[in-house]
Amino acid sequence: MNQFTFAARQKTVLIGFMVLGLLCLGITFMTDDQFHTRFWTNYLHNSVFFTGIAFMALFIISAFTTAWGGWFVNMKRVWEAFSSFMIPGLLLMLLVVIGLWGHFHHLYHWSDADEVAKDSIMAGKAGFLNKNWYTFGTIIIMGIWIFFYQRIRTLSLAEDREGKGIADGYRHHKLIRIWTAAFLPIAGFSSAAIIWQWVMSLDAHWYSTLFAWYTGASWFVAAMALTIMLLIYLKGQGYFQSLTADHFHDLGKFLFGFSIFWTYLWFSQFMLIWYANVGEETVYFQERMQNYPVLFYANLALNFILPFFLLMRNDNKRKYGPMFMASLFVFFGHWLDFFLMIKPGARHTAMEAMHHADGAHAGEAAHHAVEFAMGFTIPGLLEIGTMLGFLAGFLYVVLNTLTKAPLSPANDPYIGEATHHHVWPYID
């Protein structure tokens, strides 16, 4: 079968999965401090973690595409599904930058004229940590995305429309190699700059140079987990039959690969802020591995030590339960990385304000901060709740989008090469 149907049963699921995140989310509302830090802390949570997800599967494709990589061709229809959750991903966010102008949370310390105007440090980021950079920043950055994204897609159907000869299939590709190349600069940048304002932000006296680098691996590393486990559902519903164990073998590598180079980052951040003891940065390491323990190690185990046993040895690589399982811990285990990057940050300059507001001491507010907190300290059900909510919603997406285009593009020059592909040695 190579044109997706969305089974009716399969919109009630997401549907109901919809619902719950969107209970959840109004049930930590309610439930939550005068600022609603809970529920800001998980909207802005999902909300970077999948649109980040989104833009990281156009760069994937950028990046194959560029490199003159043809194996991957009868799966990237999967990469463009995903990277359409961009539009509503940029919805999402203008709800934070909405909350950021009307004064609706309390996520970023910056956002305060009155303590930047007492904090040097602040002040001195203040020409780019500020709400109109974050504003226009936000739009401006992911307006070129989705442009880039709109571009591609458009050409990989006319593609697969008009390029019934091989002059015609080449014209249509050398197009969609120009968009990539350009967009992969621009992503880099861009990247950066969109994820210091989004996240890195929240510990506004923090800074690290491989932050970028370092949310990028593992955004990279979640796409290519959800990338595993849709397409073994997908290919287990009669789809996708083309793909073999050696496209997940190299799925599995990939996986494999940059949860290593994940690891390299991880410690490399760690490990120079740490010896340079430099009360600025080493703050924001000394708050998570003491006051955050369990999440600290966890982020490791799940991320490092887990799919370094599962997909050490080749074989696994080219199962599908191993790969299932690997996928699915390492999926959660991102999810677990952000929740990690965000909530102690965002947590401080909320209970700050909490105290600011009540007049107590800044000390006792810092104080209260490393207090066991459920949606803090350690994930609850409702965040469990919301991130499966917000799951289902992008998945929605992507399945919606498979059914507008044939899961295979059939007059793409590499397709030959993508149905043919072998991975040595298991060459039948």
Second form
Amino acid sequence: MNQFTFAARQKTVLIGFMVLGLLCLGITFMTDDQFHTRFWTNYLHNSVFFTGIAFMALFIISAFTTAWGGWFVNMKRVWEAFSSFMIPGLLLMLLVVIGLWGHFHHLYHWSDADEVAKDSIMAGKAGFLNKNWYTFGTIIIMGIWIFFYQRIRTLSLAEDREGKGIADGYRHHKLIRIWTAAFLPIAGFSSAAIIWQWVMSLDAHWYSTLFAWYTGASWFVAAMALTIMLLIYLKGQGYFQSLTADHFHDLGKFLFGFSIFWTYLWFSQFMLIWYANVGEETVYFQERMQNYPVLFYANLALNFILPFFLLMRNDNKRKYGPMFMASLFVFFGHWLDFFLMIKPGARHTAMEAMHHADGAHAGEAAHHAVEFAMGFTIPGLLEIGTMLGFLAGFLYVVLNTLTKAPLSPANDPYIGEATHHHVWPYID
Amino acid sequence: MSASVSPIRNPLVTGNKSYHDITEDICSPTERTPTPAWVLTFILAVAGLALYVFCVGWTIYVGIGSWNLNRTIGWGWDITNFVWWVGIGHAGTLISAILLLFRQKWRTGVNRAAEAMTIFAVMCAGQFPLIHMGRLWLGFFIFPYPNTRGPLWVNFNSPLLWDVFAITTYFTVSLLFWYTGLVPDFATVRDRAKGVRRRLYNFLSFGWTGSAKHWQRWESLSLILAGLATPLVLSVHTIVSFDFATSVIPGWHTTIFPPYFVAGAIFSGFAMVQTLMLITRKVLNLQDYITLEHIESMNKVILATGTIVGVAYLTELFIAWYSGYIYEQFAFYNRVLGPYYWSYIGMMSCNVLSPQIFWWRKLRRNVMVTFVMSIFVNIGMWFERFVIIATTLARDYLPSSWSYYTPTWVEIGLFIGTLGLFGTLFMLFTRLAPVVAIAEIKSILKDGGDQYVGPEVARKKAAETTEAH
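Okay, that's the form predicted on its own, but what's the structure of the form predicted in complex with its partner chain?
Full complex below, order starting with the chain above.
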């Protein structure tokens, strides 16, 4: 089965989950505080998370292609399909932008002109943290990403139709190689800029040079985990029969290796800030360790300890059960990681804004800021429902893109290597 | 028999080699009398080593006062050299371990020499903290063991001590990894040797017979050591970066330091491999094993890591502004426009701008350009450490204690001297051991030999099939 058909039942299930997601967002909106903080943080959280996964898929294709990787090409359609979510991702982020201009939300402390006027630190950052940059950064950077996606995807499909292999010197592939190589430095610079805007500026006073790489690694691992789960499902449906245990083994190595890499970055950031003990920096972790202890430690348990032990053994990487389990933990774990990056700062901003809105209850608001709150200090059912809705939307786009091309890129120069891929010492 | 190889991959072994040719080509440099070029280079290297010994002697006899360090700038050329050498010591294990894990076949041409380079570079790096102590004979104080020195006990909270453990562990694993690879090759040399040489290589090869069981264990051990070495490669330079980043000095205390130091180390390590291999392949006539394909691959890594380092430099600059923290802002202002502006220019132009020429395939495959670039990168990476260390220290919190630092002849002599030490060891290595891993080259011959794979072969095959139809 080289052609994917999007079954009616799959569509129904996914639409069902999307409706659930919308319902959860609706309920959150209705039952929220006056700034709809829970609604907007949930919305931002999932938009950033899934858009980032789509971006990372394109980054993965680019990195592997530039490194002359051969083993992955019979699954590259899945990553192409992942990246197609950048277009809806841009629309999702545009709603945050509209909210910024229309003052529909209080996600970003720096978007409040009165606050910035009183605050010398934020005033100093106003050259970067302002609505114009946020808007144009989002549109231009994501526009560039989408442009590269379109180029690479178009060439990849053209190769399928018109490629003549060695006779035309793998013309299409060579062009893809140029586009993917050019994308790498662009992705490196632009992802950092956009992560500072979307995520780091939620804690407007705080800064860390490592933050962009840390967030990028989180996206990368989440993208790998989702790839593994989707491929296991699709293989179970009879697609991608050329993918063997050897391919999953290598995907498992990436999941394992980059989980450790993510932990390395987590540790580097945390340890250096903890060690130097500078108040302006430690406040970030102080807030999270004091008010979000469960998530803070769960983050490490799910994203490091579990995949580390589950994926350590070679044969576990070759079995669907352990691989699916590990991917599930890690995927949810990185979703929590983003929860932890986004909620505390945004909540703090909202609390201060409320404090100003009704000065009489200032003490009360400040009190609430450190108290346990469903949806803030821990994800509630509404957050889970919202996440499932976004995930269903993501998968809907991905599966829909998959229908548009043969699953196996027949004229790719590496298709032979990918079909006969073996991981030493397994020769089954 | 060979695995499927894509027709667009270029061959990694050229010259239509047979297994026997490989043995002949790689073993023979250890069997011939040294060429005049080798003797001349060796004399030069030993002269450098002599300079080193002299300068160390001078430092110990006169004291650290013979260096130009002062109370503001407590680290100068010494620690710059230390970090520079440790950085160079990275590519060896990276090529071997990480590229082995990634199954990159081109590693086989350069892994042996790169690993040797690692070991020698780490040895050079290790000199500097020791001589910096001034009282070299008390160097053993760095080891924590039960003693009668009372409160004179190592400080486990200090990254300087972590360095001791990180670097010794790294050195040990790298040495084991290197030696494991050498065992089958020493056996090959042994089988061809006579007399004392035969006895020597017999001892060095641990009684290797080449049985299936030996190979199986050898493969497993290589993989395990590669798995251990990979986190070690990262840990060593991470901890070196902690030497700076755990402090509260603006310009040093920044969270991006660990991964960016690692990227920079890989960058400079590959540059050093290029410098050495471009000469070695020519002198020992190994162009068929270290092909333009290998050189191009390494240039790509240099371009990639150089750009990563560039992202990090700009991130640091940007976040310094973004932080709103005036001391941080000043540290970076001073870095770019302060009295040491020239070293910042040197760093930026050599590390970030100049590698960008490798976007052009023609230049990636040009041996002369590659050689010049590899020297550039080495200079640039030396400047990077100088920028981080001296520039930052020269302008500290108290303007009254601001200072400027230029090295004395002793410090310069020590640096040139370590180049001599490094050169001596490397020259000896090229005489005593096969500089290219014989067994590993043989393992890729069927997937990488130019008589089996490559666009030419593919085109010929395609033509044959069309004819048959």
